[in-house]
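Next up is one chain by itself, shown in structure tokens, the form predicted on its own.
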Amino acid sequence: MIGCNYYRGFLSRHSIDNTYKLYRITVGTGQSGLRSHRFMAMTSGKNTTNYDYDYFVVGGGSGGVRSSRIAAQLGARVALAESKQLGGTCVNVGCVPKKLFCYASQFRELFHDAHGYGWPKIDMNYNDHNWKKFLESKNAEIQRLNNAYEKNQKDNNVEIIKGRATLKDSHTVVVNNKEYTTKHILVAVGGCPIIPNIEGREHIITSDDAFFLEKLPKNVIIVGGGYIATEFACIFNGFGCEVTLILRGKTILSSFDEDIRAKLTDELKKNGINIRYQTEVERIEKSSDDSFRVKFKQDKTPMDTNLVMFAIGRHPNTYNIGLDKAGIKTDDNGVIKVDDYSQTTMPNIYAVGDCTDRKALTPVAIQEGHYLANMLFGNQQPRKVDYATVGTTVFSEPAIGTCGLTEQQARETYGVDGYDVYESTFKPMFVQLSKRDRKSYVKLIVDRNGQQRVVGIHLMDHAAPEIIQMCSVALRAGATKDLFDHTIGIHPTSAEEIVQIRTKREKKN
């Protein structure tokens, strides 16, 4: 098989410093080699140092919590430092509250569509929603999760140190002016939203702030075209707010498949979301107690709104935490440089999650942290995270799910004639009786050569987040188009479309 490599690895103990070397033998057409990488490792449950801890985790987000717990279960003496609530972005100002906001925003449409199923017609606007009650319920659920995280850590003998941690050197962490020594350090400090340096920036909110608004705004301007901006545009729109999405570029979700983002854009517009392209905010002025005027660089016509939210990206929380003192290298944006096994430029210090430049997703950080703890304290061979087959979703309305290569990536990987596309656009059964103008979409990208493996799956449907999870398993297992074709679908579902597409799409010009 031309261009294919096979990897075999083995560990060899280095007798001087009790480290392991991972030797990887690469065997392939036209090349072979022996590559090595050294990892710090220790025997489970044994203390061979005079350090206060075997493992000190800086950051109590998803990656840090999982790694510290697994390490403690394997017998290591573990401390975790966090200045805020445990759970990080995901639990407190990310995945969890966002999903609750998505649920809450969808009921208005459901009430309206229920009329087609024989229920009384109920049309609501944003004034009908009890925002205060919803936030109280949301906050109670987040607090429940915070308590559960803390209890779980303590039950597994992880010492929680409340406070902001900084690194004094490669083996010393300082929290609340107290020094702690440790053999290994994990930096899992996550990231935070970027706020632009423009006039009136004090009037801007970010996704962190959106979960704690005192009241629901009538008009909202959201600046950004990524998944956070797109999701919040759908959330506020679902609550009945008037939403304008401001894009610097020509499309939403620029890193996603070209067809899936075009299909979703059509649905957003049908939902009533206004999208302005190639537009940049110049400044923001406060007009009254609950109104702001937004002025743009390209367009001299300003817009008035009750809320201005920026969702233009995130940067790692790595500034002023002593990384340079510990010998850890970062790039110009503060991203920690790591290898395939989360090791930084300092051999005993590791980093996982959003402070590294991999996939900024909670389940990815969790797996990175889990693999790392197993390697360091479970005597397990180092294991890479498979980033290529990570499924992801955008909780828009309708939602999208994606896994594997986009068509652009397939074009770059296999060439214009090296792949096939199978696609289907259809009206989901759920909206037939309500007569809502809603479309679903399925797209499969298939490697034309060899066994015709399915290398990309892209969905748009209210159930896309649930469907794409098992699609990622299929892609990771190397499933072929033939396997999809001969799998019997479940009827009636949107998911069955995945195994029923037979006709290849003609090549685009």
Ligand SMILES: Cc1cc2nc3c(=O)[nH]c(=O)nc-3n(C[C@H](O)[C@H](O)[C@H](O)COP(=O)(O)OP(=O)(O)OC[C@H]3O[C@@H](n4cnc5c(N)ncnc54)[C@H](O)[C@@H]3O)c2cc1C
Given for the second form:
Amino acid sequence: MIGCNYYRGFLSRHSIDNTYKLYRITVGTGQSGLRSHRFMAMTSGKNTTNYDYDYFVVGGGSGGVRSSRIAAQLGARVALAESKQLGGTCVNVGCVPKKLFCYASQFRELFHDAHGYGWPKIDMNYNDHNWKKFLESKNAEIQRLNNAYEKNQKDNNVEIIKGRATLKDSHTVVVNNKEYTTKHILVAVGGCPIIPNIEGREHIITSDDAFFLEKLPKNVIIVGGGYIATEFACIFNGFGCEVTLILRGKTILSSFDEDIRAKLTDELKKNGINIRYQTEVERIEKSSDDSFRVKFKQDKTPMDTNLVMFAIGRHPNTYNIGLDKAGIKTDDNGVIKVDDYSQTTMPNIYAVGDCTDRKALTPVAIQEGHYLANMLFGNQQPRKVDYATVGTTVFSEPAIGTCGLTEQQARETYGVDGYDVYESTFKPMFVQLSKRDRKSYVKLIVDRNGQQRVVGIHLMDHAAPEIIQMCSVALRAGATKDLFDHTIGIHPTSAEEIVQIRTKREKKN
Ligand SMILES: Cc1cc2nc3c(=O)[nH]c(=O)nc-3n(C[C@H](O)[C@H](O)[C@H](O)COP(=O)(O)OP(=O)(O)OC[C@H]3O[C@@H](n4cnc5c(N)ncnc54)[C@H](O)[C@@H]3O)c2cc1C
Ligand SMILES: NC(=O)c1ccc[n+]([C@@H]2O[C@H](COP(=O)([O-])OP(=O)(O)OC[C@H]3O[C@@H](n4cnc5c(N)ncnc54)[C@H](O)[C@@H]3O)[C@@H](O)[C@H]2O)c1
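Condition change, the form predicted on its own to the form predicted together with this ligand:
Then the entire complex follows, led off by the chain already shown.
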């Protein structure tokens, strides 16, 4: 198997089928019951001497690190158990290395663009790219972050306990056979990639492995159409690999706005990414030359490839950590049930981040963990995270950014006559001289009633990730279309399109 799997230490791919069976724990706790428990638990506060700690955090990823540090700053006695490296998915096998991979993969096009601006033409030979050197630099940067995280926790008096934690009961956590008692527990164990139960599954790599490949493949099949599949299709494509995306359904990024999906699909195809729709992998066979033959259920023509990557979602790391012993209920997939304030079915135990069913994004896990620490140890009123206006980006090439309602959600919320759509497709200035065939796109959805608030913004542009951040502030503030129209743009930018669109688009049915 290629590379190392960050999580394989405690949840091997071969245990996953069993995991699913064991996940089928009885559930059915209503949210109202959860809420009343929260206020009981909150009478607690800190410095309860009967326990070893006031707060024991299981999992040192985005949510756990933030929550433990804030709690300690507020005076709580805090322990943090981490079975791998501090920083969790985001730092080790998620956002951070992914963004570095995106940057690295984009130079091919940038060198091409440079020629249009008068720089000498560089004949790119992919073999010239030093993959090993790049991975070494990437690994060094991750190591730097791991160390910085550890120092920051220690400087704030968080006691780090290295090892896999399990719950013995609702006030006892066990790590390396040692028991620790605690007033409150936070479960912030994150998730890991799903690997399907198909013949040849041992040949599958996931995003965890993709960050540690020994060399780039000549061609790659990526199964899935979500964030990770789309981002890695662009990364491998940028490095010159031949990429085929295998979609179970009819579209990539099915939870995104229909127009942004269509526009991005056009760009991916222009970049040379092949997409096969409504196709499912039946099995994977290893060939004598170390390549793989992938057979499909629907189309009987197999494909030969050097690498098969699955990115079909993630499941929580909640298997066999004693949740049942501590009285914590999960759904059938092992997702921890929580109320609006991250309280589980056990009043003194909380859960944040990817092991709950909210938005699986780093800043979301961080805010959930931060609000929780404030609530428990900062004498602050409980505060709900506003999930409706979370801005998010897919770091594709070009990138997309989205915030608020999709058109489909606007249709369901306001009815087909209750909203307006404003849109603009344009060629970004940067590619004019290089003649790169590239489009950008802006779409605003406006609530037609009342004050005409902007309720959805969808962008496709290389600057979309930076622009959408401020759009989410505007949406949270309830900005109206009139406010956008009378805000002066910054010229020449892609962002100015957002305050300049005046033409309503005909509604599609
Ligand atoms: C490839 C990829 C790219 C991504 N890109 C982005 C992005 O660009 N932007 C974005 O916002 N989000 C991105 N995400 C999502 C983001 O990484 C997660 O939403 C975020 O890391 C969730 O934080 P968390 O604290 O819930 O869990 P995690 O960060 O997963 O942390 C959980 C930690 O708990 C530890 N752990 C698990 N079980 C135990 C145990 N029993 N005992 C002790 N420790 C344990 C794990 O080792 C891990 O360190 C990406 C994810 C992936 C996979
Ligand atoms: N840029 C970012 O912020 C970023 C990047 C990567 C990941 N993430 C987070 O991590 C989460 C996980 O990412 P992901 O891409 O694994 O999941 P995802 O939920 O985004 O996408 C999963 C995809 O797999 C498809 N799928 C599911 N089961 C399948 C099957 N059996 N066969 C074929 N296709 C199947 C789904 O239709 C969907 O298109 C994301 O939802 C997101 O919250 C965020």
